[in-house]
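Presented below, as structure tokens, is a lone chain in the form predicted together with its partner chain.
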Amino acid sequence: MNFWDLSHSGKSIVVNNSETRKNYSYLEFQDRVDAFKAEMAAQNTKGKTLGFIFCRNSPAALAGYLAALQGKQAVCLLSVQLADFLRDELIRIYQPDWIWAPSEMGALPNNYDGKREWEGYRLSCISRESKGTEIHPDLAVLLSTSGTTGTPKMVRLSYRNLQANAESIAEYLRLTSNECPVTTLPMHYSYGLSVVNSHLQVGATLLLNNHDMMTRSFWNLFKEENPTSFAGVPYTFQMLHRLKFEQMQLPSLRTITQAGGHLDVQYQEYFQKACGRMNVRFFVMYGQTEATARISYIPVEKLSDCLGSIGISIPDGRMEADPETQELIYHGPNVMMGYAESRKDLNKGDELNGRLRTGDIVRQDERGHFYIQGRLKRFIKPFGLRVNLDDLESMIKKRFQKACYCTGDDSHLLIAVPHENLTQEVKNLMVDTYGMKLSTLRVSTLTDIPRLETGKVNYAALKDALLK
């Protein structure tokens, strides 16, 4: 059985939406999924289709997602915060046959007809005969590699990828049907999606929530519904630290997980201590969207010995370092089929055969634990989501016809611009269009770009100059 079959019929609650507080049994939720499937069947009579779902942690988005999986349709999960023109560009490139989006979302391109509304979502279908190329039978889900920057590069995940990772996660976290995670990450983000998948696998209760931890609504929900776990990226833990997590009374909490970038060791130690006192399991994990979500984790009891490490492989996975480059290579059934850059790539089969070059440079200690030393590719994760610095540079150049240079780390995005008068415009572009956060962004004027002897930009020196 697969997690999307909702086969845990004995379980009473599946969705508890924080806005409407509606409870569904798995069986009742399946009726919602069936209704969506029936609607789809009425619209698309021929072959496998591609859907776009703009995700909120809501019953409507979840039902659309599960209907697509059950009906063997392909679905691309996207952020509701995507800027309109980036969204339209993705629609042009991937030609989705249907779109499931919040009703209040801005008008779609006019070859899409709004067909049906349900719980604040609207189904729109392409009006002409779809010219889209065929879709590979194994393709289940497309996830963006970059969150809100809207680059068309997607990770292609198969049904087997999703199921394998859900099973591995349920196993090493020892999940049971007694669990009740409160969702703290969006569904279009691989980590957020993995929380949903792995808990459906064991028939747990999902507390679907969209409030963030800086709101009273979130903590009220927590008190009233008594969730047993939540997931966070590094900045979530910085927030919790500032909120004095160690003084909180959260008797229902049993597990917290951390992934989405490196959490400073000082915070790891703080949460390990606080969780120890509260009898909460604290899991530090590592992964990539290219591996569906999870690659490795640190077993709770080993955390003190492994601070700063990425731990051991998840069940059914294996890690090794390339003997020449020290790049981390991961093997497992959750390794993606490959990337897609446009609709025609959706017909491609598995190109990686379970072997992923992660782009992370590692060293291994004598006990076999891996530590990340750096990255081959130029990307940063300033708030859990990956930002490819080369992509950003080319997008800025395309927009302003001026060469700008991007660098940074998991806390800062630093941009050098050639003229003072570009500073504000580049800032606006980053924040308004690409969803970057002002507090993690620094744009400075720099005319003398440090270069290596080869003429290439010396990004290490550039970073030092910009941090000054």
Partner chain sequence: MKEREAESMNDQNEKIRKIFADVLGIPVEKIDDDLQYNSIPEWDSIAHMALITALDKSFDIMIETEDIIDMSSFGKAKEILQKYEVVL
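Show the form predicted on its own, please, the one above being the form predicted together with its partner chain.
A lone chain is what you will see next.
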């Protein structure tokens, strides 16, 4: 059974925010999904369509997503916080046939007409026949590889990719219908989406939440609803450490999962011990959007033996190191079909055939556990969402007409700007437009950029200079 089929005897979908609390049984929620599908069918005259959903962890966004899957439409999941100029550029490049977005979102291009509203969302459909290319029948979901930076490069995921990953995660986490995860990550982020998919797979209760974990509102909700699990990125666990997680009283909590970047060993040790005392399972995991979400995990009982590693492959997957470059290669049914950079790429089939070159350099110990040593390309995950540093540099340069240089690691994003008067402007851009956190961001003035003999920027030396 596919996870997007709600006709089975699942528990419920609960939304709890500061204004209201609603509880939908799976069958009641299916009625909402059916209404959305009927509206789409009434608008559709061209076969398979592409929709944009600007995501909150809300019943409306979830209903739109499931309706697209059930109706065999393609859907691109995007951040609701995406800046208007980035949103409009993506609309221009991908020409979506319909858009499902919060009603208060800024005005859409004038060739989209509003058709329907529900739970604070509005459906807008293109008012003239789209001239976009046909969409491949296997294409289900487009996800961004770069969080909220607005790059047009998307991961193309098939229905099989989504289902395989949901089944695998449910298997190794040993999920049952008695689970009740609270959503702590956004739906447009592959890790957050995998939490939704894997729990729908087993008919569990979903607690839809948009409160930040560092707020009193979140922990009040936690005490009211008694969720059994939550997911976090490294930044989440750094903040929970500051909040003295080991002293919290969370009797309903049974499982915590961590992914979205490398968590320092000191934090892995801390949460392993704290969770042990609280009788909570703590899973350290590794994945990429290109693998739908998950590639590997560390079994709870083995964490103390392989702290700092990415563990073993998920069920039905396999990892190996390239014998020449030591790049990690992953094989599995959850490997994406390929990338898209515009609407014309949506008719492409499976270009990878289940084999993904991850871009991560690894070593393997004698017990078969893999450890990441570095990256072939310039990606970092300072707040759980992967950031392509080259893309970021291009966007800053385009915005300010000045060359700025980006480096960093999974703890900090470091940016060198040529003039002091740009420091605050770039910082504001990163925070206001891209949703980056000040605690992981450092913008510094640096006029003498270190370079290699070839003239290329010496990013290793640049990182050292910016960390001084």
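Source: prediction; values computed, not measured. Just so we're on the same page, rigid core means the largest C-alpha set that superposes within 1.5 Å between forms. Numbering follows the first chain given and starts at 1.
Chemist: Let me spell it out: two rigid parts, one turning against the other between the two forms. At which of Gly354, Asn178, Pro299, Lys377 is the hinge?
Modeler: Checking the domain motion between the two forms, the hinge sits at Lys377.
Chemist: Which rotation angle in degrees describes the motion of the smaller rigid part relative to the larger between the two forms?
Modeler: Smaller part versus larger part, rotated 7 degrees.
Chemist: Keeping the rigid core fixed, what distance in angstrom separates the two C-alpha positions of Asn421 between the two forms?
Modeler: The shift comes out to 3.4 Å.
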